[in-house]
Structure formats: structure tokens, C-alpha cells
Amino acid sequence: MSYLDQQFDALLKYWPDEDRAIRTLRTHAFDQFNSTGFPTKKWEEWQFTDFSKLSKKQFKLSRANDLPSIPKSIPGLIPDLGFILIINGHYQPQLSSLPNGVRVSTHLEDFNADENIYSWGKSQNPFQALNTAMMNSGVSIHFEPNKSIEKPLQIIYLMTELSEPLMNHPRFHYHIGDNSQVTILEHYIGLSSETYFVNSVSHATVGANASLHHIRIQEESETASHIASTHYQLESDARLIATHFSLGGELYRHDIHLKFNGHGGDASLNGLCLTENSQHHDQHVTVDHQRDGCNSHQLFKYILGDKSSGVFNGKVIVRENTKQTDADQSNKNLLLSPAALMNANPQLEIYSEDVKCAHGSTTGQIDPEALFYMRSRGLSQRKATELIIGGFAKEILEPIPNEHISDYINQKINHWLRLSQKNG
């Protein structure tokens, strides 16, 4: 019987009372992960990533015992936000604040409203099944109709003071009420040397007319596996900026899903990636649209350093007979060691001629030119590559609308830039 077999078990006898529904949707999911596993490298859309210590590494299920004592000060806390906690996957509702026309609902309750954003489906992502059968944190966010919400929601998930190898599989499902107005950070930090595994799956349903901001940081301890998928579901007239930011983690694969359930959709997905040392990053990206008059822009980005390496398979899809899509898809990479390694695959998929799509992919090394012209200017070398690099990093922060977050951002990324260049 391996690790994961012992805790599923686990899990049920630790919830014997859990919904009986519930209960069978977990079974058929963990049945369903058994039956593939962990992805190997022969796996097409996993070819590049070794998930093999996923399997080899005996992690436990997040228990009771393992909340520590609440820090007095707390990590990643952005001022004039609204709040929510959760602790080694121990949600804290008395300190979380909420923002007026927010709400906190259980799973249950989300399951019997639409059992459907339980469900895997058709997914071929069998990370997505091992949460559904264990997820043990992570909370349904209700934002109500026809309101804006002035104040951005961040939800920290930490990771701290573990004692022996942990695994978490958290759950959010956010729900914004037609015209309204939402903004949410969705934050993961680590601050543990031991070993753990973070399994997150995010589902965001916009309404109609209504508008998300999305911005979701990781910045895991160097000895963390964070495995994520983000869907969206846009209805009619919906917008989203979403922006993912990654820094941490030793290995980290993100599957983001965009789909158009509705005309009239507009979509802006941007992310940044910073490695070093041997940290592996990798995001697929697909975009569906199924719905006339949709537009969607892609903008990823990847700096990459030492022995490190990164993914990038970006994919929009236009359905046949849909009419006045407007899909277009950038990857843009820098490679600050010849030992750095970067695999980029941008896609398209078209079943329509009314349609407007451009997409493709640049890796490189710094501008030797733009050096050069930065140094005779009198900057140093370590000066004028950190302006460069930093420059390239910063496009992606511009759709942020909150100035706060913004500043939280930049003070990482010029933090990680002046570690790069000092080790470098």
C-alpha cells in the first residue's frame, strides 16, 4: 500500500461523519488517480517535469496537531486588505476579516449548490483528481451581485514549523455576483526547511457584467513541490485580469484553464516566473473560446538563473462557428547562465476564419548592446543588468490595480534581482 493509500484511509476515518455525497465523490477520485498515477515524462503534456519525488517521499496529511502557535506577525500581510488565514491548512476565521458583501461558505454547501466545480470531468490532469479525493483546506469565497468591492480579499495560506514531511490539498472556489466588482490575492508562502507538498486547485466563476482581478503569488520554501490548477469560467460580458507570480518552490506546475461560457468575455492572463539554483517552473496555459466577441491576451515571462529551467505550453483554442475572437499569446524568457534551460511551446488551435490571432516566443540572453550603452552612461555591470532584468520583470505588474499589492511584488522581485547578481 503506498503513502497515498494510507492517507485517504486516514482521511476517512478522521471525518467519519463527512456528508455521505462528499464522501463518494472522494472515493471515485482517488480511484480515478489510481488508475493513472502520478504523471511520467512519457506523458505528452508532461514531458519536461520529474514528478518522481512526489511518489518517493512519504508525506502525511495536515492534522490537528500540526497548527502551531499563530505567529504574532504575520508573513505576507498586505495593509488594507480584507483577510483570510489558513495555517499549515487550518483555516483561522477569527483573524480573518472580510470585506462587506463577502461571505464564507462549506464545501458541502458549495457541492449541493453545483457539484459540477467538484468534479474532474474530462481532465486528463491527475492532480486534479487526487485533490478532489483529498482535500482537507481551503474555502468557497461568495461575492454578491450588482456590488464593488473596494476592498481587495487576500487569502494567505502558510506553511510553517512543520516537524516531519507534510502534504496539503487545498480548495477555493470563488464566485462573483453578476456586476460586481472583485479583487483577490491568493497567497502561498513557506517558511519551512522540511520537505512538504502543496496540491491546490483554484475555480473562479465570474458573472455576467462582472469584473476580476486575480492575482495569485507563490513564493513556497526552496524545499517545497506546490502542483496548482486555476480555472475560470467567464459568462457573458465578463472581464479578468489575472496575474501569477512565481519565485519559490524547488518544483512547481501550474495548469491554468480560461473558458468563455459567455459572448463578449474579455481575458488578460499575465504571469512571471523567477528561478535559481535547480528550481524547475512550469505553467501550461489554455485558453477556450466557445463564444462569439471573446478576447484574450497572454503575456508570460521567465527568468531563469544558475542550473534552473522552466516550462511554458501555451494553447487557445477557437471553436467552430464562433465569430469576432481576438486571441493573442507572448512568452518571453531570459536566460541569465548558459546552464539555465527554458522549453516553450505557444499553441493555436482554430476551428473558425472570423478570428484574429497572433501568438509566438523569444529566449535569450541580456542585450549585450543595451549593456554596454547602460555601462558607458557610468552605471557598473551589476547596476546596469539589474536595471535591465528588472525592467523586462515590471511589464508584468502594470495591470495591477491595487498599489499595495503592486509594492509587495516589486519589493520581491528587486530582492531576488539583488541576491541573483550577488551569487551571480
Contents of the next structure:
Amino acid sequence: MSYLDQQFDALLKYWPDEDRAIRTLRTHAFDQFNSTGFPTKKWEEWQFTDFSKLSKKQFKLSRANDLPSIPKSIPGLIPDLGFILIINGHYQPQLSSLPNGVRVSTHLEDFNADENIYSWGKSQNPFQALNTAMMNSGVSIHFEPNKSIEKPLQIIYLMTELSEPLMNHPRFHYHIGDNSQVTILEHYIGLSSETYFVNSVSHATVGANASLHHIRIQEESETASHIASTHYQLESDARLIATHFSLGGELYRHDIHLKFNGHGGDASLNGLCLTENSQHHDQHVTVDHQRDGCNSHQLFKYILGDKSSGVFNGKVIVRENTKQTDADQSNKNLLLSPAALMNANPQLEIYSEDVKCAHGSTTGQIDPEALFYMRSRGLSQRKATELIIGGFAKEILEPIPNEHISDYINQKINHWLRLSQKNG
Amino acid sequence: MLTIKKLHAGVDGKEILKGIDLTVKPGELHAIMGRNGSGKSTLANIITGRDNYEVMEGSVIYNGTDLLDMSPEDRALAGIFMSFQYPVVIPGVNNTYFLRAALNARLNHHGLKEMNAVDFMHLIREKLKLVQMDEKYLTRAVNDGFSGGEKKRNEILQMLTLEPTFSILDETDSGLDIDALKIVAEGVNKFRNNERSFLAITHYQRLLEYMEPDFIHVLIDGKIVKSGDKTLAAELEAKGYSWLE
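Next up, the form predicted in complex with its partner chain. The previous block was the form predicted on its own.
Up next: the whole complex, starting with the chain shown before.
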């Protein structure tokens, strides 16, 4: 019996009264996962990322007795936001503060309303199946229709100092009502020197003519593995601006899917990865244009130091007979060290005539001309390098609508830059 | 102020400057003229400390110290400045922020109090008027989306703000229409005084009509073949360079 089998059994025993339908779902998902196991380098969509170390480690599912005393100050808490606090996998409603018009529901309620969003589909993503099987935390959040919810909602997913390797499989659902405007910050923070594994799945359905700003910050501990899938579904005339910022974890793999369910949707997906040491950050983005008059923009940047590596795989699919599609995709990477490595693979799959598509990917080093120019004005090499890298990163943060959030990320970038310059 | 002695220098083992001797005193403006490939820009790059150039022989003494041992930023802090022939675009770095950081590096170096953002805005607005630049350039990234002429004005703006004592104007006239050239030259002229020195590198006499040099040197194949006063420019305009070869 593998440790995952044991953990799965323990999970079923731990919640003996769980709804039968969810139980069946879990069992099917676990069978699905076991039929493939962890991805290997022989799988096309996974070839640049090595999961062998992760698959050999043994993690224990987080339980209630893993909840430590609540830290006096919550790290990462951004001022003036509504917030939901989840510590080591445990939702803390008493410490959370929901803005008006926002309601949290249980996974069972959610499942009964729409069981489809719990399926792992045909995605060939074993981590999603594993998440469905082991789903042990996360929340479903409903945002009322016809409402502009001014306060962004921050979800802090905190891993505190751990005494043994834990794993969590959080599931987040965001239901944005028609005509509503919402900002969600999904924020993963790790404080543990012990390794752990977070395998999260998020679904956002953006109602007709609604608007979602989704910001995702991943700052797990340096020995953690963070695997994630995010699914965006846009109804007619819905708008999405997503910003994915990651700097933590030794292994990070994120599959981002965007599907237009209605006409006239508009989506921007932006991302910034900062890596150093031997970190590996892998993002796979799929944008599926299957309705008329939809626009999508992608801008993903990586800044890679030391022996770290990155993967960007971006795919735009424009289905047959889809009209007036405007899609572009850009990937720009900055290598700060000769040992850093980037794998970029922008792809277009276009089956329609009526499209405007552009894509491109560049990987380079710091421009020596820019460096000399700034030094010739009296700035030290270090300061000049910091400014150039900071300038490269900045573009990603521009669409973030909330100053406190962009300030927070800016601080993280500057801190990272100072450290990487010191080590470099 | 600046004394260049027996300077031999080049790139990739190829000698470009083949023995330059030049002395620039405080308050003087020297023009270096010559064709493409004569070594004009190499000279500017050696003085400012660009990578990849090697000095085979000679020295560049600035106020008593050899510049050649110093980093580009230390030279800048000591008062050397170059208006670039091709100013560099730095995406995402705000022009005002960059210039204030550069000024504060200099103030800091001299043990002076750094300038806050408010005081700096007052200063920079005054300087903008001198080069007739629109304030919108302050909010852009460094040289990003600037036309050729705007980039050159931005270079002069930097010079006026940083107040160097030795300024190299590397082909500052190239890419400028006559109106912009007058504005740039006027900016330099107002900045001239008996303590500040200049080295103006140019192909053409045109710049020197608006910015009067004290000396003109003709550079051919890495050597100064002729030096003279401002009248030499007109002679070069009429006769070209071939009579000096």
C-alpha cells in the first residue's frame, strides 16, 4: 500500500459521514490518479518538469490537530481588504472578514449546485484528479450579482512552521454574479522550514457582463512544492484581468485554463515568476476561443537567477467558425545567471479565418548598454541592475487595481532583488 | 582638467587610437572632428569607461587621477558625463526617478544631503524649460517612445541636472533638425562657464556654428593630424578631410 493509499483511506475514515456523492467522486478521482500516477518526463505536456522527487516524498494530509496556535500577526495581511484566513488547511471563519455581498458556502452545497466543476475532466492532469480525491480544504465563495464589491477579498492560505511534511489539496470556487465587479487576491504563504506540498485547484466563473480581477501570489517556503490549476470561465461580455505572481517553492507548476463561454469576453492573463537557487517554475496556459468577439491577452515574464529554471507553455486555441477573435501572447524572460535556464513554447492553434493573433517569446540577459548608460550617470552597478530588473517586472503589476496589493508585490520584488544582488 | 597622453587603445586587439595627446583646460570647449571610423567614439568610450575597450598604452588624467583605473560610475561621480550618440531605452524605469537617483548618487558621493521628490520636481521643471521639453517626458520610461531629437534633449537635460565638470557630446547634432539643434546648443551654451569643459564630437561644422569651440582637432585613423581654432571648421567644410591625409 502506497503512502497515498494510506492517506486516502485515512481521509475517508476521518470523515465517515461525508456525503455519498462526494465520496464517489473522490474514489473515482483517486482511481483516475492511480491509473497514471505522477507525470513523467515522457508526457508531452510535462516534459520539462521533474516530479520524481515530489513523488518519492511522503506527505501526511493535514488534519485538525495540525492547527497550531494562531499567530499574533498574520503574515501577508494587506491593509483595507476583506479577508479569509486558512491556516495549514483549516479555514478560520472567526478570523475572517467578508465584505458585504460575499458569502462562503461548503463544498457539499457547491457540489449539489453544480457537480461539473468538481470533475477533473479529460484534462490528463493527475494533480487535478488527486486534488478531487484528497480535497481537504478551501472554500466556495459567492459574489452577489449586480454589485460592485469595492473591497478586494484576500484569501490567505498560510502554512506555518511544521513538525512533519504535510500536504494539502485546497479547492477554491469563485462564483461572480452577473454584472458584478470583484477583486480577489489568492495568496499562498509558507513559513515552514520543513517541506510540504500544496496541490490547489481554483475555479472562477465570471457571470455575464461581470468583471473579475484575480491576483494570485505564490510565496511558499523554499523547500515546498506548489502545484496548481486555475480555471477561468467567462460568460457573455465578462472581463477578466488575472495577475499571477510567484516567487516561492522549489517546485511550482501551474496550469491556467481560460474558456470563453459567451460572446464578447475580454481577458488579460499576466504573470511574473522570480526564481533563484535551484527553483523551478512551470506555467502552462491554455486560452480557448470558442465564442465570437472575444479578446485575450497574455503577458508572462520570468526573471531567473542562479541555477533556477522556468517553463512557459502558452497555447491559444481558436475553434472552427469562431468570429472576430483577437488574441495575443507574449513571453519575456530575463536570465540573470549563465546557469539559469528557460524553456518557452508559445503555440497557436487556429481553426478559424476571422482572427487576429500574435505571439512572441524572447529570452535575454540584462542589456549591457542599459547598464553602462546608467553607470555613466553615476549609479552603481548594483543599483543600475536593480532598476533594470525592476523596470522589466513593473509592467506586470500595472493592471492591479488596488494600490495596497501592488505595493505589497513591489516590496516583495524589491526585497528579492536586493537579496539576489547580494548573492550574485 | 583633462590630459590625455600617448593614448593607444582599441577593441579585440585591434588598435583604433594610435597615440592621442590632448589637453583640455577648465572652461574650454574642444571639438573633435573626423570621418566615421576615425576613432572619435572610441575616444569618448575610453574616457567614460565602457567595457570591452582595451588601453594598450598611455593615460587619461583627470584632475590629477588616472581615469583608466576607475569604474564608469566613479568617473561619473567625479564629474565626467557623456551625452550618448545613441541614448539607451530602459523599459519600465521612470525618467524622473532615474535622474533623481543619479543626482542623489552624486550628492551622496560629495557628502551632501539627497534631494527629496518634491524639491527635485522644482529643479527638473526649471531644467526642462532650458531644453524646451514637455513635462510628459518626465513620466515616461527612460527614452522610451522618445524621438531622436527628444532623446538628445533628454541627454542635455541630464547634463544640466547632474552638472558635470567635463562633458562629452558624442554626435549630439546627429538626428536633430535645425530648430532642435539650436535648442540643444543653447542649452549647452548657457551651461558653459570658466570651470566646465567640453569635448564635442561631430562630423559636421553645423553644430559648431551654434556652439563655438576654443579648439578643433581633426582625427584621422586614430591620430590627431591637425589642431586649430574655430576657423579650422570652415576650412574642413570647404576642403574636406583628404588634404590632411
